[in-house]
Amino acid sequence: MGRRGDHSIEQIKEMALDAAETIVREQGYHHLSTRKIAKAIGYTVGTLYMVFENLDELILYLNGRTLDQLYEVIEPLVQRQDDPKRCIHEMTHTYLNFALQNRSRWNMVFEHRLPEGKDVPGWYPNKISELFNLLETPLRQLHQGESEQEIALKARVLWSSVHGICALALTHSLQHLGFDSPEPMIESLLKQNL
């Protein structure tokens, strides 16, 4: 257990994020609280508020970690793949697998809302843009001559469709549509859009 002065602010921040990640993974996003995080790291709730403005800010940092980890598994696919269609197939399946393996954290990225009137810090949308840039790279190869605006739109439409299939898979709703697995839907989507 930590004592005041044992750790730097940055170390406490990392400890808190690690503990929050464990709580979300084991208990789900809605069970996350500053009290549980503080107890897990051996510090007081007051110490957490010296590091984070509030629980919402901590969640944004945790979601940022999730986006970074998603980037780390997708980026190598773009670097090593010279076939844009195959690259997009691999990216899509990697995204689905990441969501399935990190269900609670993935859900938290899309469920968490800041209080009304509170703006997302600038670093957060940059992480999202970096992920879209990865998808735009093979789409540029497939759709040479199209404007950057058209490529950006294609990337967001394709991602939104894959995201929707992932959400259905994670909520066990595919069965209502007659599917046991998201794979046939994803393959059909890619066949129609690539």
Given for the second form:
There are 2 protein chains.
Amino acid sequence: MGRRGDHSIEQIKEMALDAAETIVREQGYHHLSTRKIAKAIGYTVGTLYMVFENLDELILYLNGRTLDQLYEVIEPLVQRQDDPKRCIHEMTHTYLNFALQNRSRWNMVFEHRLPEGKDVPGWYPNKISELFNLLETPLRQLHQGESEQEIALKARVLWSSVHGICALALTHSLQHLGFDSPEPMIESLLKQNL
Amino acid sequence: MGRRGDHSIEQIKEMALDAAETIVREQGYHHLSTRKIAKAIGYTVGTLYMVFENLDELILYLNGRTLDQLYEVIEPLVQRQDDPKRCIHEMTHTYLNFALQNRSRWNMVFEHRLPEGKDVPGWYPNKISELFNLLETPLRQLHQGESEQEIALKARVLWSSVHGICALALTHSLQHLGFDSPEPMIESLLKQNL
DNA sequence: ACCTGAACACCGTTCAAGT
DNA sequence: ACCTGAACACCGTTCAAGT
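Alright, leaving the form predicted on its own aside, put up the form predicted together with a further copy of the same chain.
Below is the whole assembly, all chains and molecules, this chain first.
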């Protein structure tokens, strides 16, 4: 067998990522496997290793897509330059909704770890950085006169805090802690920090 | 073969948990397997299923232990009733240190998910709840006159925020975000919230 | 009653062999 | 050059069979 030439490498890459996204969405991160992906796109596992270094790299690209999608829905909100507080409220609310509505994929972004020693390619933390930076514009308006260093710190602390609440919401831990929704927690956080 | 009777069920359970703890500590969560645990305690995999329902349950007990250990180091700090702010600083600092020094096990507490539909036994979220409650005492002193509901909310928001920062610190994400230590982020958070 | 060993249905990854 | 199929070294879980 061999040599079909039905698709270019780029095409196979995209087909694989699409298939993987569907599997994660429908069955969850831990049910994703190279064999399932290969079967879904009509190729054998070996072919995946022509296109990706390994499963970890494939997941990295998939997480990159997820981060891009989040950026796409958050970035437009920054334009609302008139009311920085409201802007931040909308950003966190959008973040929360995105995480809840793309539960499995969002989980994967935070649960996936590269094997000891291997570290992520530069473009990946860049995507995260860009997301964090989105908060800086409204925060700069809100805390005028503060140094850029201070604004950057505030943005990172705020995102991390929202993420922490969100992480607990995703594990259903909140229910056991006496809260059935993360919204009031986010509100409390923002009231304190804005 | 069969029927050795060298150890009681309780003993095997403890041996298995000890062995699992060592494997996680030395090789990380994702390298933990029933076969490795069984080999380490000198039994076959089958025996583990006499003692635990499955690997998920074993991990749940292990995570329970980790939560207990964290409680043991945090609880004594609550006694310091004189200065609630300083008390909270010490609690978060201790939490952070614990997470950093028990990286793999702490990761496991937050990464481990039960299969869809299965939910955790009541004693597990109780342990988490007790940890959250530890923050309530100093917070009550700090925000006198506020309702218990409000204090509980504040405690949960604060712990979640610290956890969010800590989670980013554990993934080394912070380095890429321009911070080599979570300490200044925690400081900024507490300055804002206390 | 307790424990084993083998089996089943899965994994990720590699690579000689085929077209 | 591209792709397969089989192999290797692993998984979690079950259960007939042995003592």
